[in-house]
Amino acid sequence: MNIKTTLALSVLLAAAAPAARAVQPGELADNTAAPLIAGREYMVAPNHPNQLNVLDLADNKVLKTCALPDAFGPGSVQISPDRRTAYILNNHFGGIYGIELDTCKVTFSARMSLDAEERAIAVFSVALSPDGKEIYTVQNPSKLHVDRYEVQAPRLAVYKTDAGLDARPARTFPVPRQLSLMQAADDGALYALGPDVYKIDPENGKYEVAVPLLNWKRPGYGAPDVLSAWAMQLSTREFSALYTAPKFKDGQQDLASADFVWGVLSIDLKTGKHEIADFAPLTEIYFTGTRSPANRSHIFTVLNGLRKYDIKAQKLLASASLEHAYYQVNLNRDGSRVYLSGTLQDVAVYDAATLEKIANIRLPGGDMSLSTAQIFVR
């Protein structure tokens, strides 16, 4: 789906979700001012009514509950380099805040709207630079005259993340519109995932697309069909996305013949170097799909059931029903587990290996929407 189809869905999702369960006393883990341990692995979970969870994957619990400021949603986080501040996209696309896992302090806040004249939202939009100092969004800006909105031209924007809770951008660049999430690489460049995949300089705003995704010239090919709304900070350092496609039988490119793939899109943050690559036949939909760390042929994915693929084969190696939809999929950092987010407000735990279920983890409060889930090590 391109990015108007995918911020209709997520306007739909969110009217159909749950309404949001009130938290009750005694609820929420207390040591919020607990330090996270050196070496130890975690997982941020937002979720309703608007807050966000440190689980210690360790023991498969909720270590400590955060407070977030001004409204819920899409809750699309990313953690800060030296893991110790989760950055969130929220209050309904329209700021971004800085929350400090230690002690769940906000010590960033940053509105996307930039004057009173305007209303500005980032769609998923969240990166933040490799050394960790500036964080990158895309907003989508209209202007608000008497009688009517006026849609502005879409800017990059850059903050510094020592900018404290009123923070304004350093500097601002046009950007193609329909931007949604992005990640940096290592070497400074920010790849933002759009019609294309576009890579931006964030210093100068030069940009040139470095994958062509909705216009690819692939043979065989159609026009690939991308839904991501996730962006996952992966312990294989890739910016990857899911894409439908049709493949044609010849060279008529007849529709109602042609074979329907999932693959994956994978650019290398480490080299910038990107592999497309086909996994499955098109037989069900899923939302997300993560690679192994541990062998980056094998893919898993998730919707309506949990999915493991090997990519060069092309084969579907275990499969797990779920109790409930789960929109998102992450593993942990030696790929022995995997973790199911998004919906409702459990975490499921599967075995990499055997997809048998390990656990279920309740998070205090309502569900998790569209909000991102990260497993990160401190």
Second form
Amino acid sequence: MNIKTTLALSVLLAAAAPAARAVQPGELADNTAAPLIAGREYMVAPNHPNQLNVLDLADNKVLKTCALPDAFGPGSVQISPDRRTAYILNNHFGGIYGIELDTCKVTFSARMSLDAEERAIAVFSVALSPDGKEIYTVQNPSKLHVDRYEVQAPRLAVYKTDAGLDARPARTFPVPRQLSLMQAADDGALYALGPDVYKIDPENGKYEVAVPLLNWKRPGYGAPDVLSAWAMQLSTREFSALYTAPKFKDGQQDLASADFVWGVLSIDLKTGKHEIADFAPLTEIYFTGTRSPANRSHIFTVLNGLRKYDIKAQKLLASASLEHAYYQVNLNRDGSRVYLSGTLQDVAVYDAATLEKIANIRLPGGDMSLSTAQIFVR
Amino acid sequence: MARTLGGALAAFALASGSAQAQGRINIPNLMAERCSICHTDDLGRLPRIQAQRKTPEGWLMTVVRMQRMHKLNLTDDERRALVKHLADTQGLAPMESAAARYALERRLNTVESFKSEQFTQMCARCHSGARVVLQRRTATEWERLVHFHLAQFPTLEYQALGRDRGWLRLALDEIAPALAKDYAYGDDAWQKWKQSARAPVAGQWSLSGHLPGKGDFNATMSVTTKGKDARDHYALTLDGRYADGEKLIGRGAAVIYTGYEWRGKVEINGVEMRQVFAIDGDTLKGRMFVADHDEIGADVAAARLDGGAGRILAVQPSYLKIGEKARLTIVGSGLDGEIAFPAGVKALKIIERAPGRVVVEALAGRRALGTHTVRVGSAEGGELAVFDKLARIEVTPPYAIARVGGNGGDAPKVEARFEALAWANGPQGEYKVGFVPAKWSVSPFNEDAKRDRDLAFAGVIEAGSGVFTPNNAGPNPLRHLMTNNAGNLAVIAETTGGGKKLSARGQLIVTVQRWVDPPIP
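Having displayed the form predicted alone, please output the structure of the form predicted together with the partner chain.
The next block holds the full complex; its first chain is the one shown before.
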């Protein structure tokens, strides 16, 4: 039986098989209706062919696998503030879907293209208002004339989470180009990562530069580069991304002799304050870095190795070699365990203190690719 | 690290299908019926189509994209006839395509270099710069091409060298106007070319070539028309031999686009090969490569045997060692006069003589040291190096790419072929001798390659031929991080010259499959 058939069957069988049972490694979930338990810690991880896995972090097992509509990719997930719904940017960057985690039901969907005469995608941009009533995304549309394309200005689209299937935006506003990751602060302001970090008022579309990046005037530094596809919802309520930047030797600002550094940008979503902190020389590539909720000076980074740095001391504390590359590093709520995801179909679990491996959680299905995994407590 | 064009096979042969069937298609009607559904303006013209000029491959990519993405309905013969019409009426003049023929010829180890860093970063970061250089458009059309790019590939302004700048503004305000100036639609070269007389194609051609991994070859190529219903369509036969004595027998077809763009499809000794040549009067030049392994290909030059001026295309091999008798094959046309070697080189015996090929046993003395042309009657040319001791060798290409493949996947392995090019010292300084046999090996290129044991995984090189065959595609659980069988290898050639050991080093990147492989990379 192929994966597609099995998935379709698992959806059909769900109603008739309410009993919850942890899925064994390599096995497809057949308990889509298993409800999540309040107070328990979970991780969601989307993967190929087009599904959303819910992992129970109490026993590091796959609890369930929800089949997703349309097509996979990129699989950028945000969890609603009430931890009941996962909103996922998917369908080749062309749609956002709300998945009720208790039932695997699709409760919300919206196409990024608003009419037949345009093609629009969102590049990793999906965020939720703090009250969970609105979804934000930046859509990059192009008008499809009969024999040519015309690139349009990007727009912030605001949807109501209760708008159901085939939802239309409640409001749209023009925004700068090249926006990607977004998170809403407790005061309702929306922070969006682009050439700089913008602070947008989603009520009226007014925006300002909250943190200059490409245009920063940091003495002794050249312009930074920020590449991130993973908007992690951290338990510390920080919106963060890694940057690399040239640090010049002297006033000549010579790029060839500059030292390149890794640093982390953190915006406190509770207060709006931000911090820019270098932590390591650029000796290898990391795709993500996450500060520990247990110790803000500790940051874990990953791609071809798992590293743990002390930010204040700018010191490598520990290092672990990996079985394969992982894109994303997450930590559980108390900061005791590190969860690596992205690429292939296993989530690797490490002890945050020793960087010793605790487990591999094998997901049903295929590659996680560029998808975003999120850890949350129901 | 240098980036080459990389790649495997061209998707569509430009010389296939029924010539007669293509000849019968009424192109104005077809364009009025199919193209004008989207492209027509108020005056019934086709403004987008009429504001662009491209190579046959360029038009092929456009028409195929219309089929695949915009539901244009065409039969294979209709597509071929349409591409031919567009390349004929809105093509590039020979001098317009000259700068980037390497891309048409699928020389995918070419490392491009452009004066404008901005052009390199804005255009040639995703595809070859050649793809741009091989187009002519009006200012409006260059601007629309920018819109096309971001509409089709919206993430490009988020990628490295895209997100560090306001990509769209820069593309519209600086790149499009610069391209409109450098690659203008209405160029004099094209007007002149359209009015110039076309060189004859049918007849006998003398052909000379060199296939890395195999060696020199020469042949007579007979070209016949396919009748008046099939203008520009020709049938071909090839009859010749390789330097190692193996016969070279081929049969196929060619189509002439734009009056000079020769695209052939021939079966040679049972292997299907493509020809991408440019005709220049009574000569032609280009590359002939294996249809489904375009990394395997030969440099080719040819001259018309009937009517053309006497020419020497090549001397095979291109060198004589002092004091050693050797057979030289002079390949060309009109080779019917006296054979005149440079002073100090004696023709001992004429072994074979024809207008296209003269085989001579020759012996060189010390006073002939250096490089020379040779003369047969009124024909003069070729390169003959006379040497005593080799001074050094170099690996060609100095930098190449091979690709893992097979193992159940769609993409075949892409091999790499290396040759040792020898040089000697003479009174006038260093001079090129030619390709010499060498013993081949590979080793880790640097410490990273050593640590990752690239040598054990990336593939093997044949010691005698310099042909590198990469390993299977796919993640390898035996490797660090389960990575692919990629590798960074030094390619080492060793030979002896004048009693001393000579060696040279090149670089080979063994990388992953190329999944998107259009006719122009």
